[in-house]
Every structure is written in structure tokens, then in C-alpha cells.
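Let's start with one chain on its own, the form predicted alone, as C-alpha cells.
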Amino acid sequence: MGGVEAEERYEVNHQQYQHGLTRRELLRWMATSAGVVCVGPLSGCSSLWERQPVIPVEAWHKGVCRFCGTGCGIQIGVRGGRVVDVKGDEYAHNKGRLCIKGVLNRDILYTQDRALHPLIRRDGELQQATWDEAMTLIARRFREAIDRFGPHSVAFYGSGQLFTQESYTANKLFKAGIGTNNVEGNPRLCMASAAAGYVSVFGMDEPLGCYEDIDAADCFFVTGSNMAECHPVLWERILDRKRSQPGTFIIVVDPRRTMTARHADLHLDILPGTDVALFNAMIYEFILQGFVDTDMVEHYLTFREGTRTRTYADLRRHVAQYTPERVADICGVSARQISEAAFRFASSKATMSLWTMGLNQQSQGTAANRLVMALHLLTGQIGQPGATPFSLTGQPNAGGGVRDTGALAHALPNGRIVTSPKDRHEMEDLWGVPRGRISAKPGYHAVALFEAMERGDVKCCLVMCTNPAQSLPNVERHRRAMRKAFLVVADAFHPTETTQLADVVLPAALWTEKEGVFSQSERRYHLVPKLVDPPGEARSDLKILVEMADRLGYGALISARNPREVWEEWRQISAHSKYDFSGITYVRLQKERGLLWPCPSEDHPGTCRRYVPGEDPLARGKGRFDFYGRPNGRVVIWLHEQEQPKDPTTDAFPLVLTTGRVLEHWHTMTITGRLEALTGIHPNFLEIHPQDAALLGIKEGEEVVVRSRRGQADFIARLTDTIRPGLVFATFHSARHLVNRATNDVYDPFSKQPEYKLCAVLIDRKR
């Protein structure tokens, strides 16, 4: 099909914006931009568009798209000390494509908004204030708070867009200066359970393999990700790699419809929450058909549910209740989709798997992660071409900058955890503070922290580069626990819907406007230059780091001061871990398209493949793997029950809620809700399907509202019958259709995630 015939079936069946430009309209304004775009689902993901610049450029510089986690390579063009352009580079993974945001990179240093100076809360109004009136404010109510109630009443809540040095900078001033694990972030929103996942299997956090894996796949399994819209560049890849092998099948799980799945030669359109039954059912049609591998069994796996120790003979009796037949009724799709989505994994010569908010943003996310990953393990489908486990990041850091560095409240750099005393005593050395400085405690999660504000133990918190005042579930309770803490936000804009809660709200410096570095979902390490000066104040988070722990007294503890300082000293940090990137320097980053670890010395070329003797260089055995994140060289297959919903649906809640994201815009709007191209793009719909919506006596384009347990929300009801019955979806981007008022904070009892993907809700029309 043609990209403008694609592009004119999808606007009919899915735009009904009000105002300004249409998704064809924008198309048509990228066209007179610079570079090369992939446009995604606007043209069926098929077209590229050739652009030429607008404003000459007078020097071009090698740099890393802002966005989400697949980590596209960009030309920066810079005029008179401004950033006058990108394009796509054609040397870098994404070989030369962009989607509209990367396009728009070009535009996010100059929207309107910009924070440009400190602003202080006087007379309930924030007014304008000096930098050392600002930081004299936060080191007093912050040291006032450690003096009076300890160092647990304060912390810190970060995010997976922070540079690598600046959320390291930030968990070691808390963890080894304050003393507290009251590290957070937002990453506990999207990707815990899938880091959950990977350690409780292998051992270590992070996917075992690589972009390239793409490239040879016979089979993909995409469950719970859009990647049409929502990673547009990798999944043009998979296009690619369909295109050039016909043979090649796509298995989309995804209770909607999506882009994605119109290109799924097998679409399993299941009940929100019910991938846990489908991948047992699954299991079970391994084991009857013959295709489990048994050396891997023999000799790599182990088998556990809960605490306790189980058999590969236990597995079999679990998964006997897991039939196709029984399994249909729960997750609403036939039994033969069911054994066909079995087969076509099992038989290919190599199957990926792609997943992101959809498995992780559940109650049972955890459980959900630890089965695809099983699907892997029992058919042999690893540590080959095209034949991975692979997780997708939604932010172009959590991954180096968050889980990595270990700056989330239970963890510590390079895999390490608070509970072990064996790693906060190699923490406290690393480090150079006395033995006992780094707690025990795990700190608060990211709904227990807001629940503490909530309590009042928690009385300072330093907010950076997110906006947990839309993005939190069930939102408007911890809006109210914001208003009890003294808050400080840095951000580069404002207002967002957290600077307006905030005491202090710090100017941030953006992209770049500082320099820094990015970990996407391949473990690809790569710098952002600094190019351009931060507009008005503007700081970067960095340099605000190191001056509140100066004024905290912990200056001798933070010595690295500046970005190349902090890489070289968290580089080195790495060789003391199974994490290694120590070869990662800083002229290979200024010269090179990126690195993926484990890379352990200066001429090594980076992994592609983890646990692979001959390809991982920390593998060392000589079988087919070497999971040497595990003690006894053995990964682990976990049984799991399917559970009822947290939040089931009644006569009074007869529907289920999802949410999730659209193809131009990104988390809470705070960067592309300002820019000029898509001002007029405004996700303000609820998609109902005509079925509901006669019931209820919707038409399309009316107001209506959503109801919660918890809140309501206001929406356009846009009918589509690409959504099931019974369910309704809304996006998580737009603060004045807050999706996240009737959302659910119940989470995910192992990673502590919570479930956006399933709430019982009432539709009204608006009165």
C-alpha cells in the first residue's frame, strides 16, 4: 500500500483533532524539513521523505536523539550558536532514519516556556528569585530535615532522561553523603518490572541482545508494545527484515488493534491483564508438541514458585491447567490463535520477542517478564541471531542512567542491593566512606514515596526532569501529598504540572545545552555534546547537583565535578562489577557511534550478545552459556498463576481502562505539547467501541466522562472498532484530559510498578 493511501485510511479512521495542523498536514510540513524521517504509521511505516535544510547549516556534530530508548544517532546542525537542524545518521544503528520526534529535536531548545530563572514561593506565588537565594533555601530546609527527623526524610526522585552522570552524581550524594535510599524516579513507572525480570532470571538487569538480532529473526513476538507508534524507527527495521524475507512472521499480542498489529500475520487481541495465562498456555503447547529443549533443561535451568524449589515434572503438572481450550475463555482469543502463536515461536529458526509498558505496567508485570522470558529458555530461542528476549525502554536513559547506576531505592550501582551487606561494604570502599554510611533499609518506591509526603515522613523532595504531578497513577491524591513537602523542581520548562506545585522551581539546561551521556534499550552507551548555552539562568542538572551537595557539606564526596570527570570515575566503578564498561572512555565515546557492555577494555569492540562464550567476554564457559549472573551458573524459570484483576469490573464499573501513547507525542507533553508542528495534534480522544458507545448512547465527537474508583476524567469519545468491547483507551499525554485521575496505583508486589494497563471504569456522557 502507498504511504499517502495508508496515511488517508488511518487520519479517516483514527484523527479527529480540532485545531491546527492534521497528521497529513504535518507530514507535508516535514517535508520542506532537513534529513531523512521514517514516518511510522502515518504512511504505513513503508515511505521515507527526502528534506532539504531550511536555515544553512555552518557545522554538523555526531549526537543522540532526546526521546524514547531506541537511541537514534542524529547530525546536529548548529548556526550562530544555535541548533538550526538534524538530520538522521546513516552511520548509527538507525542508518540515517528518524521518526517526527527526532525530526523535532531541532525545534525543543527554542519553545516557549523555557524556565529561565530560579523561582521561589513567596505569599503562595512563585516570584522570581536569585541562584544562591534559591540554593541557600534548599540546603536549609533540606539540613533542617536530616537534623531534626534523619536522613529518611528527605529524597530524591529523578528520571530516565537525566544524563548517566547526573543520576550517578545524584544517588551518591543521597546514598553515600545524606544516607538515605530515598532514591527514586520514574523509570519505576515503565521499567521495573522488566528489570525485575531479568534479575530474577539471569541474575543481572538489562536484555541479553541487540538491534541486530532484528536483522536475522525468522519470528518476532511483540506483546504489550505499539511499536508503531511508540518505537517507529526499530519497528521500520522489522519491516525491513520482512520485506526482504517474506517468510518472515509477526506475532502482535495486544488487546487493541494498533498499527502494530495491522501488519501481525497472527494478532492475539487478549484481555487486558491475562498474559500471564496465554504465555503458561503456551508453555503447555512447548511441552505437548515436543519442543522444549532439553539440554537446556539438563544443564542451564532451574525451576522455583515463590520461595520454593521446583522441577521441570512440576512445570509440566503446572502448565496441565493451561490448556489453549481453557486459556481462550480467560484471555478472550480462540484456542488454534493460541497453538498457532505456540508454533510459530517454537519452530522458527530464531524468535525475538519485543515488549514494553504493555507487560510491564501490570500488577502481575513482573510475572509477565519472567514468562516471555521462559518462552526463550525452554525452546533454545537464545543467545543466537535473532533469537532474544528483548525489552524496549520508553525514555533514553532509564536503562545506563537508572537502572545501571542503581539509582532507584532499593538498589546500588552495577547490579547491587541495599539488603546485601557484602555490596554496601564494596559501595561504602568504592566510594570512600566509612563502613555503615549507606543504609540497609530499602528506600521508598515511587508510589511509597508520594504515600510518605502523603504521611508527612517525608519533608523534602528534589524533583528532576519529570513531571510525577501527571504522570503518577491515581494522581490527585499525591498532588495533594506533593502540597505537605517543601518541593523542588528542575525542569527546563514551566509551568508543568509539577513546578506548579513546587516551593522552588530550579532552571534546567536541555539536550544539548549540556553534555552528557545516554544508555538505550541495547546497552549502547553514547554521548550528547554540548553545543549550544542554556537560554536565561539555566543550569545544567549536573552542576546543580554539585552545588546542593556543597552546601549540604558532602563537597569532598562529590569531587567529580564535570561530566568527563563523572564518566571516568563511574567507568572505573564498572570494572569492580559483571557490569563492565571501564573500556567505555571518553574519546571513544566522542569518536564512535555509541558502545554496548559488557566492554572490559579500551580495544574491546562492545557485546552484542550476552552469556555467549566467544562473544560476552566475562563468559568463560565452555558450554553453549555462561550465566555467570547466577551462582550456580543455572538461569531460572519461574511458574506463576494467572491472578483476578486488582481492580475487577461490576455492574457499577462495567468497563476496563488502558492507556497508552500516540505516535507524535511523548510522556506528559512537557517538550512536544510546546512545539509549534504539534500544537494542533492534541490527544484529547477516548477510544469506545461502537458496540459500548450504542449501549450508552455515545456518539462520535461527544464529551464524556470516565470514571474511577478514584477520579474522573474528561475526554472526546472517538468510536473505533479497533478496540474490544468492553474496553476504552485513552492516552497518558494530555494534563487537560488527565487520563492518570482515575488510574490505579495498586502495583506489582516484586517490582513495585504500577498498573496503568487495567482499571474498572463508568462512561457518562458530559452533563
Ligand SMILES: Nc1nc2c(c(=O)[nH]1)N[C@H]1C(S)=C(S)[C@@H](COP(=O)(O)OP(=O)(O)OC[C@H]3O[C@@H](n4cnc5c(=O)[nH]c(N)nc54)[C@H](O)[C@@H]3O)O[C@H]1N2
Given for the second form:
Amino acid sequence: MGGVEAEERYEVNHQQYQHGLTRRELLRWMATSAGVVCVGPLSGCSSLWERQPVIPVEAWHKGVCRFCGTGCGIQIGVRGGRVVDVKGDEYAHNKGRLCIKGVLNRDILYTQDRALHPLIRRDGELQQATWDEAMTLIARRFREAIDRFGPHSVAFYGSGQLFTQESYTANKLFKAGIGTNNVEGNPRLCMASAAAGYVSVFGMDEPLGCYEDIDAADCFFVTGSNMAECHPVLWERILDRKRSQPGTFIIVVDPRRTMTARHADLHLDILPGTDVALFNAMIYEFILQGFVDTDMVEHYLTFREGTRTRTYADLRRHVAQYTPERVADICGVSARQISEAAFRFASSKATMSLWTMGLNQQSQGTAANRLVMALHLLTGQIGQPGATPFSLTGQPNAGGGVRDTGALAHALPNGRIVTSPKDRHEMEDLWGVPRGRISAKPGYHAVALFEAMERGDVKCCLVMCTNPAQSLPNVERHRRAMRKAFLVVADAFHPTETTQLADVVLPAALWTEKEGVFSQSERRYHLVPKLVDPPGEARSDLKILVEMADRLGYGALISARNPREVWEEWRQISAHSKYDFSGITYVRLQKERGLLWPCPSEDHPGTCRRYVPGEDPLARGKGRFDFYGRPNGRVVIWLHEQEQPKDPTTDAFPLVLTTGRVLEHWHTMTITGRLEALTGIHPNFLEIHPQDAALLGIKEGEEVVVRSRRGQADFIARLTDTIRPGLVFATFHSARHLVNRATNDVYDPFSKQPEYKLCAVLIDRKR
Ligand SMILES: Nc1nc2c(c(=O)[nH]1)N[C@H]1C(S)=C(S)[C@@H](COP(=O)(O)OP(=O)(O)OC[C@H]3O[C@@H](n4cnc5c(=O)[nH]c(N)nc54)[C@H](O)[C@@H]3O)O[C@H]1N2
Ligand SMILES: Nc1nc2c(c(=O)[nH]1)N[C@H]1C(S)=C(S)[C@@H](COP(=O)(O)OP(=O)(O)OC[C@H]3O[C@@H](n4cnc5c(=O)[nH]c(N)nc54)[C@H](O)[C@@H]3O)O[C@H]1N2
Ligand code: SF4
Ligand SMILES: [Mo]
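Right, the form predicted alone is done; let's see the coordinates for the form predicted together with the named molecule.
Time for the whole complex; same chain goes first.
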């Protein structure tokens, strides 16, 4: 049975379960009873949980939510070898709150379709096999490819949902063992533009501020982020701030009137992909209204355009053409709204920007990131409580697990890059491998990796904890590539869209069936303990990687073999960098509710605000800042032009499609799609403005087909004026209503992150 059929089966079950409730009815039902553990836009939805019979708990253990990059602390109740209850951890940053996904953490372990045994494809069918058979086959195929076609013929495609120990080990095995930089993963689809933004502006990755900044900010600039659905507990903290300080001003920039935008004091519903113009116009207004911080310009900033050095005077000339009046036409909002956004941003005591995929998933994603950082740097809205640019990390461990460990094709640990001989040599020495072992050639970034599989250049790929056959853009093309390669997929569930294409499926242990470290948006490293045994023959991803290393002959290199050993190795490596968290010992992780790096010694409490002398242990001097990631201590303001859309609308494709998420479901729904509690919530809809629907003769609830230059998918029309005319929206949650058949795999030239947030489409009634 395939993923799509599985979805159909659940839908049937679900109808019975939810007594036919619509989503709105379900939300209302959940909202009617008060509760404290569960918040979000559906405040009080804990009733859903509390109404279920809860088995008495033997022991509570502290842990972290499995889902988003908010990284809520939770208490996990265990009895008789099973997780029987969860509740928000009152002593963690979320103060006991959880959103609906957090509340459902218990249930994810005990749904149908857990992958229980290794499977090997024989005569075209996936058949049960032993671990020994599966690992023997994998080792043979990888070894043959490496010996015949060289190390670059194999690859690892991982995930921001793996534990740090797992991503670190995979990275070390492939880069320092096998000798290829073909180590990629879904963070490329997610946080690459933010990482490229931070590195090119500050010289180092990861946000500067922390969640406490929310409690001190007077203005929130939420752009390209639907926090109310995607980071609900953090969003609730913003609403707390607004409740306690009613003057707090919330600006939301989003082409849709999302649950987040409904709370905004100012909502700019810009046309997708026009953020660069908007930010340039805000800079224009800062200059005009006299909000530029001259001390910043004199002492801490430098200016650049492409490879050329620029000056502040050049910036003024550059933005002169981005008048609010002109940009109003580009963005489809009013000039007054733009001026007000700039005024509120710059004049508030402390402004905090928060952003996610609305900026990152654009072909100008890096430019948009650089500019939102520039808004803060030019106005001096930085480094004070509440004043900071702050990208929200999507997955529970895209930051610590993948960005910090350098488990991407161009990267090495702690900000090093494979093209730098110095960086390679440092890592070769730290890893104890001969000079020259780490390849100087960057590996394939995500889209290029699947293209290389299509060409036959990459012969074998280990996919771990991600479902690319659903989540990649222009996905049919990349599915063909996956069919061609020898594909090994480690997943906790089967079937998924990707396990169905696999030659070998490895059953993986899930959250709390294995131990490891996650890191959330504010650079907090925290531990998820192993509390129960995995079902069937499932194993942790770390164990799979260690065994693969042994079988390929790299057992001596991968000498750290359990979560604690790997962590101890990794934290000590960090001491040789400016991403120093060597003070976060395993014992501290076990005791404390996470720690924020930098944390260079065992008695250091962790750092809230980076680059600020007196707060950041690595910052020196007495100035306002020490931007120690940059050689001259000056950070970079980048000059960027707004570009034309890469997939323009025409008469044949007159509408723009944008894609995203809903509160209750997680990504490709391999987990949340199997939860009984969510069976009434089908993300099968296409949001379309009533005006467009009328022109096309489409009615509410009718089946429609979305066609792009690449492919098509079916949806159910949902008419709503929360979306702009000319724009339609679908989620990528459903394998059956697979929007990624239509999305575009064009990517940002710097970050290589694909442009999921806009492509041209035609909508038809389904005939
Ligand atoms: N419930 C839930 N929460 C999640 C996840 C999930 O699957 N489900 N996934 C997690 C992950 S990995 C991630 S990356 C985050 C994503 O979190 P978000 O980025 O908040 O979520 P999205 O829905 O992908 O996109 C956010 C918004 O961007 C807007 N947008 C589209 N185009 C543009 C544009 O050109 N400019 C601007 N300014 N906005 C635009 C969309 O209308 C959408 O409302 O969520 C995390 N949290
Ligand atoms: N159209 C469109 N597409 C998008 C996006 C978008 O906004 N629009 N967003 C992109 C973004 S930001 C992201 S992050 C990606 C997410 O895309 P994916 O990573 O492909 O989505 P997930 O459903 O999170 O896949 C995780 C897989 O790991 C499995 N799993 C869970 N826990 C474990 C474990 O511990 N070990 C192992 N081995 N397996 C496990 C799950 O069953 C699931 O199959 O999607 C991208 N795709
Ligand atoms: S906000 Fe994110 S981390 Fe917190 S409970 Fe919800 S899904 Fe989990
Ligand atoms: Mo993501």
C-alpha cells in the first residue's frame, strides 16, 4: 500500500472519529474547555488531550518536543516501558505551554505503519530482510560505487530532525572517511538562505538574540512567517507581550491574512517575492526620516554590492529609486503602509524581526535575509534587549544538528567551509585523518544532488529522516532520479513516498526511543532522553551510521559510538572555533533545560545576546559590539536590486501559487497524518480569492486542478478573502494533493535554497 492509499485509508477512519466535524468545528470544540498546557491560536485546546483516559504515570522525565524549532520543553510520563503522557515543562522557556502537536507527542510513537523490519527490494517488491542482509547489501553497493566510480558517486541526504550526534557522525563518515562532501539534507530547503544571510553579514551563522528578547520588544516585524501556526508557543509569547504592554506594535508582512496577520496592527499583504523592494523602501524611509544610526555607520558597518566595495553614500543613491510610491506598485500595498512600517520599526524602543520561509524560500532569499538584517544594523535596533533580527528555525534541529555541524555540501563544522585549505586542514587534524582526506570540491547541494542521481553521477544515496519524494520542488523529476540510484531510506514509518522508491528501507527509532541533542532557534542545545524501546527491530539512526562505518572500513574513525561519546567529541571540537560550546557537558545537558551557546566553560551560564561585550564571552573591548566573526570587526550591508520573477505569470499561467503549512500537520504528514486526533483535518485545499473563483466559475468545495510549467495537482477549492486576488495557496502536507508536482526547483544563487513560495499556475475545474 502506498503513501497516497494510506492517506485515503486514514481519511475514511478519520471521518468516523471526528464525527464528521469540520476543522473549524473541531477547533471550536477544542477551544470551549479551558486548559493550561496547550496554547496557540486555539488557546485551551488541551481538552482534547485531557478528555482521553490517561494511564497513571510511573515517572516524569524532562525532554523536548519532537516538532518545530521553537523547541518547547516537555515532561514525558512513562509507565511500563511506554510513554503514556506528556505535558508542557513549566520550568522550560515555554513555561508549561504546548501547541497541539506538542500535546500529541505521546501518540506519535503508537500509530500505525511504524517501520518494524529492514526491507530489501527483490523482484521489484520490498520484502522483509534481516539487519545483516540489509547492511551487507548496503556496504557492498556503496563500496562497489566508491571503488569503481570514486567517492563522489555516493551521498548522504539527511535532516534537521536528526539528532546532532547523528548528523555529526554522518558528516564525519562521508567527509573524513569516504572522502566526499556529498552530505546534504532538508535544511537546504529550509534554513539555507538564513544561514547564507548571517554568514555574509556577520561572518558567522545563527541568530544573535534569544527568546527573552520577545519580552522586551516594543515592535515586532514578522515577515514571511506564519508564527501563529508554525511557531505557536513563541507567538503566544509575543501576544503576552502585547497583552502586558498594549502599546506594542505588530507588523506582519505576508501575502495572506494568516492567523498571525489577524493580530497585526499593520499588515502588508505584499505580492510574493517583492520583499527586497519593500526592505529597500524601508531603508529609503529611514534615511528620509532621519533614523539612520550614524555611530553604526561610522564604526561597525561596511557596504558591498556583489564583489564591489560600496559606501554609505552609494547605499543612499541605491535606495533613491525605491521610493515608497514606486515600491507600492511593485509590492501591491500603499506607500503610506510602507512609510508607517519604516517609522514604527525605527522609532520603537526595541524592534525584533522574526522571519521564516516567506523570506528563505525565494530565489532572492539570501538578499531578503541580508536586507532584514540591514534594517536592524542601519537603525541600531540590535544588541539591546528586544532589539534584534531573529530568524526562526523550522525543524527541531536544523540549527545545531546541521548548520553548526556543517553537515551540508559546502560546509565543515563550526562555520568552516570545504573550499578553504586552512579549514580543511584544521578539521583533518581534529578528526585525526591525513591531510588531503577532505575533498576541496563542494558536494552537490540538494537540487543538484538529485540532478546528479538523474544523470547517473551519484549511484548510491542514504536518505535519513526526510521524505524528499514528497518535499522536493518539481518532485516528479527528482522521483525519477531516486528510482535510478541505489536508494537506502531510514525512516520511522513505512510506507512514505520515499520508502516506496527505496531499494532498502531501514526501520528507525523515533523520538524518546533513542537519545540525542536538539537545538532550537535561540541556539539552545537540549537533550531528548531515551525512555522506551523502539518497536520491532527499529534502531537509532546513530546505530545505523556506526554500523555502516564499520562495514565500510571506517570503524576506527567513527570511534565515538553512542550519543554521549559523540557529544563529548563534538563539544570539544567546538572549542577550536568561535562557535564554542565546550562548556555544555553531557551532565549539564542531563541536568539543565538546555543551554545557549557560546558557552566556553563548564561554569558559564550560556549567552543570550551575541557580539555584545559583557554578555558574549567571546566579545572583547568596551564598544557597543565586537563583531568578531568579521576580520575588521565591521558587518556588511548588502546592496540588492529587486529582481523579476523567475517563473513569470502569463496568459497561459495567470495566477501565482504559494505554499506552506497549517497548525496541526507536520510536513509530509508521515507522522501527523497517522494521528487519530487529527484525522478530521485534511490539508487538501487550495485557497483562492472569491473574485478569481468567480472568473473561473469555481465554487467552494469543488475539485480543481493546479497546473504549472512543470506539473499538476488536484485540490478542493476553498474560497477565502484572506488571500490576495491573483494568488492561490496550498500546503505540501498531502501526498495525494501533491503541490510539489507544480512547484519550481529554481533556487537562490547564494544559498541554493529552492523557491517554494512562488510559481505561475493555471487553475481549472476538474473535469
Ligand atoms: N504546524 C507546523 N509548524 C511547523 C512546520 C509544519 O510543518 N507544521 N514546519 C516547521 C518548519 S521545518 C518550518 S521551515 C517552519 C515554516 O514556518 P513558516 O515560514 O511560518 O511557514 P510557511 O507556511 O511555510 O510560510 C510562512 C508564510 O510565508 C508567506 N509568504 C509566501 N510568500 C511570501 C513572500 O514572498 N514574502 C513574504 N513576506 N511572505 C510570504 C506565506 O503566505 C506563509 O503564510 O515551520 C515549522 N513549524
Ligand atoms: N511546497 C513546499 N515544499 C516544501 C516546503 C514548503 O514550504 N513548500 N518546505 C520545505 C521545508 S522548510 C522542509 S524542512 C522540508 C521538510 O520535508 P521532509 O523532511 O521531507 O518532511 P518530513 O515529513 O519532516 O520528513 C521526515 C521523515 O523522517 C521520518 N522520521 C521521523 N523521525 C525520524 C527519525 O528519528 N529517524 C528517521 N530515520 N526517520 C524519522 C518521518 O516519518 C518522515 O518520513 O520540506 C520542504 N518542502
Ligand atoms: S510550538 Fe513547536 S516545539 Fe512547541 S509544542 Fe508546538 S510544535 Fe512543539
Ligand atoms: Mo523547514
